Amino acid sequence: MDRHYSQVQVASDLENGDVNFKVGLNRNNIKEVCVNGKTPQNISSSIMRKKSDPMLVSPNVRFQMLGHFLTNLQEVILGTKLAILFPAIPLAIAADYYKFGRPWIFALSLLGLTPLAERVSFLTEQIAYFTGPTVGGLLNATCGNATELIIAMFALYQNKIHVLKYSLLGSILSNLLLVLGTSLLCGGLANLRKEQRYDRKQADVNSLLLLLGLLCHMLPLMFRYAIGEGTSTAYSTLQLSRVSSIVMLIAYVAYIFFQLKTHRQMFDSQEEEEDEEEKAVIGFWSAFTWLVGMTIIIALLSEYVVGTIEAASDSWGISVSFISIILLPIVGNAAEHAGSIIFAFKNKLDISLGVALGSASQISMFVVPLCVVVAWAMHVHMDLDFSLLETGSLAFTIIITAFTLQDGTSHYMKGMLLFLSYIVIAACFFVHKIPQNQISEGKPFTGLFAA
């Protein structure tokens, strides 16, 4: 009986945290209450801690959080060879306070978001251990293009809609030439006596989202075109535009609900096991936290290229749209391109393929139509009428991804092509500007090539 209460006392003492009991414990009470099933792996670890552990921590706390604060600055910040761009932020910052040029602002403003978007990019691969790769792949898309949605919402806002097209525009072709280029051909480059396959369903379902956009994006140049300019054709062009739009994010929701419930495990990349020593570098929490910082200070870096953009062209005497189209979505998709190149470089095609082409599906599919479905609500007129060439491109952009990923594998020919696309393309936005403003002013054409 009385050994039968000691043993109950014990176990009652230990839940209560009796730290002065616990210490006059001899080995046999220990075994008593082992046989008893009261050992302290069964007791509930969160009691134990509250009563005993802060009588040890506590004067340690403060240095804890201090050391955990510096190795998560340390990843986050220095873990990176663009950390040395860090510097133009507050320079940017001091730039717009004291009123220097405008283009100053622009250039510093445009080398700020760069190690930005990058570490972006870090920060959604650590959450993404946490969510599993389907979840992480999402949030690396949608998070990598935080800085195009800032800049669009930005631009829609201080009404400068060609400004709002052209980076859009710009950030599918850069996600599907320059990014999945540059990344079929340096993975291809380090594998060279590796046979490098993917899933060809999950580029395909991309593949048929993309050219439902394109559809929609062809309709309102085509209707123009049909019908002719004037009045009623601008209005009915608008509304086809925004029924277009709600169009496409309908079949946005059903791709995401397609990829996240129903066919999730199409889309689970597949994984190695040599691998799975990887690990996250800092906290869940910690990775998020940053990731709300840095996407404020996306954000207010946004506002001063959107408002520059103009004075930045003057300056250089390079066009808008050579600006939008090609520079912005290059900083922008800053965190795709590292990604999705890492990926490349260990033979994880199926990463590679869901970050660029998931990124190029979003910016078509949602944010596009989500610009035009705001601008409707600020009684602002924006169609998805993107003119003849920036429609053109797109559309042979979409057809030579489409037709590169067609047979599921990959080598860096394929890589190459597409690349090399992307410089033609960038080539044609960087002259097709001048030749029209020196002619409307009478000039005669004294370009890059002439004599």
Second form
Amino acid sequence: MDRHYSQVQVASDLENGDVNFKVGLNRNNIKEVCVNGKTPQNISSSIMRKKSDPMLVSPNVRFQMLGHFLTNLQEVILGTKLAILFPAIPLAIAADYYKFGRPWIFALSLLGLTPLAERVSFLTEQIAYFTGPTVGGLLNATCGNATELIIAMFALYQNKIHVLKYSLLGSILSNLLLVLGTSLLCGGLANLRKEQRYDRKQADVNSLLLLLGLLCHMLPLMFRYAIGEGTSTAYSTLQLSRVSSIVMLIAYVAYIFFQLKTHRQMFDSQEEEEDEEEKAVIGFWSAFTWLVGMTIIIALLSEYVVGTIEAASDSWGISVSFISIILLPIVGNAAEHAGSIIFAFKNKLDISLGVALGSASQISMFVVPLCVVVAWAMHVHMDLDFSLLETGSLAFTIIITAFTLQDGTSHYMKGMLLFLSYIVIAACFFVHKIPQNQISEGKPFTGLFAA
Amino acid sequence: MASLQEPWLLENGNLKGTSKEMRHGRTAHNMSSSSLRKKSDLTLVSKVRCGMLRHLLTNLQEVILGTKLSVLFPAIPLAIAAQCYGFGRPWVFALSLLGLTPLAERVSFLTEQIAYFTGPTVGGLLNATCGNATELIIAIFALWQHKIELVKYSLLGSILSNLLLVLGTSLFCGGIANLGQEQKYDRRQADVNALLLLLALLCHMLPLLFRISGGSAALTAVPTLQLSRASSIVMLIAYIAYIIFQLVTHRQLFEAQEESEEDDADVSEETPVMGIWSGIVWLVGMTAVIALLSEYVVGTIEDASESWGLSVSFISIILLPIVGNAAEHAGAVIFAFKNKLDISLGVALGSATQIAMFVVPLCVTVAWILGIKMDLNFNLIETGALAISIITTAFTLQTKEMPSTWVTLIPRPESPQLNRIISQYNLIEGMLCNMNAGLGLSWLLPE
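Same protein, different state: after the form predicted on its own, show the form predicted together with its partner chain.
Up next: the whole complex, starting with the chain shown before.
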């Protein structure tokens, strides 16, 4: 463990003396618990990392600051297998500046978002080494779906409520059916002769949270159908949604408390044969700066995405709902998805489940109500009434996932069925075209009573 | 193990597989229908001197008289006579229905005989496709005559009857008969079937929700049709994966308990009673007769409905499946009496899964090829009934905590009270399922 201390000190020595001192002092306290600070999301994304080779940089460069900076750069930019997609970012910015076709901007921004999402997860993990496991877990819990959160905020800002609702719904569906399904399928096929087990208590807690989220979505919908259309209905639905959002946020805070404090042992993943390095590879302030920078770039690309989505939809002939529900989440989740499959191959289903279910719970119980609350502050009319088809898909997804995970064992057939359910839902939204007059309105989405 | 020096060897020498494999070729379907068989008494026939004639008469006796349902066989020529001589069309309908009952059972018997010769995998495949031959043929005829509603109703009725009626009466009778004993089964098989049924439910719900939320019928008709056709392909893929799962990779989950077979020597004869070519010829012949009777049924259903004062939907959802499933139903109840829940469940759930994931999408695909607009949108009441029955059945079968394989590993104290509670629970579940079915009956009557 002594090696652990010295390397971190070398890296952060060069930047700032204060942190150095704190790091040195706190070492004893956080030595043991650093191990437990890694949530399943961190572990899964760490699969996508490459070990950086520092030999190229250090001996040749004389100035220590420059050397340090280049080390950082190599770690952050080149430290992932997804780094090949990084050139899409400047291309997207250039496309916007030089007024290329808007569909191009959309596609390039989407491609650029993929590695950024993974890097943000990496930087959050680095920061977690310095702040201890609890704050690290909290950071991960809030920033784990940073991409979805930022896209949602921009959609809210540009008053495209339906894009917002669709993209969040799509994230939940993709996590529960696509990521989980392909993980169980690949894991089952790779481990045909072994028995695959996982701890169902974690799955149960997540299922319960998702069911609460489902209730909060279904009540405004049924309210609207029961009482009928009208301004008073819209107002009541809005109030109900806002109150439900507060309740969902309270539930989420309780879940964080449950996960990080009182029932840690349920959520700790197996660590024995991990060959993960347990040291941070960049200093705290480096990580923080990089994080802020990456977040700004994510914000920029998200603005492009939200702005050009209708143009891309018209130009490609695909409905906006399909792009928001299916394409956007696949991009945003790509790194977690790959990591989850790889862990399922190694028969570590607990981690795969932690990633998929944790992400879904986070979006359903944190990002969605947060958007409603922010919309409340901005005086935008957003409620929890995703219309009938979407809520029906969500209900069905949660029920089939809860049923699948009930018994604690897995085989490839379960994954296959979840994956095929996703295909059917994707086909449904592929043929679903919302009427043009309902786009770009901040009003409640009227489905049945419109025609 | 069993001696195979029997007349069919005169036809064909190839008898595939060892007897242990042949054992495994018997799916739950086969075993349940075999409870209705009678052991043929060959002494009368053996007096006939000519070899070929004796062989033919043996076959005839085995096939025609080899079941307790053969008392219904005279209905077939009566039905044909009624059609030719222009008797009242309700009579044609009723006689055809009665004639279909033993035919369905005989087809299952013949499929099992052929399975002895082709090995367990192909046998299982054969059973998987022909297990519900009657429903499939009725559906195809209805499609041919453009009676799309009839197709939807009859298939829905089959699923409902398998899930609620067959399963419910099995659990109920099993619970009554075995009040002090433990009734366990391996729930992993039930889980896979329940998941497949949930996927089928999704594929039915989405077009319905699409239709309701889309507004006008004209706008949503084409997308609903496209969605239904795509969903059917997905369902067929899932069914093929299920077949591979059931027959190739995870056989051990689906094998019926074989250990306590010694007391059922009269039921589980492991020797085929006829040669493979006899079996195939009889199968083809029976299928042709089924096709004929199905054509009568589909053609005369409206007249029967008017004449009897029952709605077409009631006849298609309730009456037709009861007839088509009668043999399996009886078999499932008998096995539940003998405390072999695995087999009853295999029959009921397997049949429901087969219809939901194979016959229904097959019909949509066939309709696509024929240019008929059949979609997966069964209307609100029907889809609601389907949803409730699938969810009820899935939850009913969740109550057994430990799969039977675990029970052998973990020593559990034998307690008569616990066993009694478990059997009583079965009884209650069975009653609930039956009540559900009854609700369905009363629901659809005034329609």
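Residue numbers count along the first chain shown, from 1. Basically, rigid core = biggest C-alpha set you can superpose within 1.5 Å across the two forms. The model shown is predicted, which means the values in this text are computed figures rather than measured ones.
- Relative to the superposed rigid core, residue 295 undergoes a CA displacement of at least 2 Å between the two forms.
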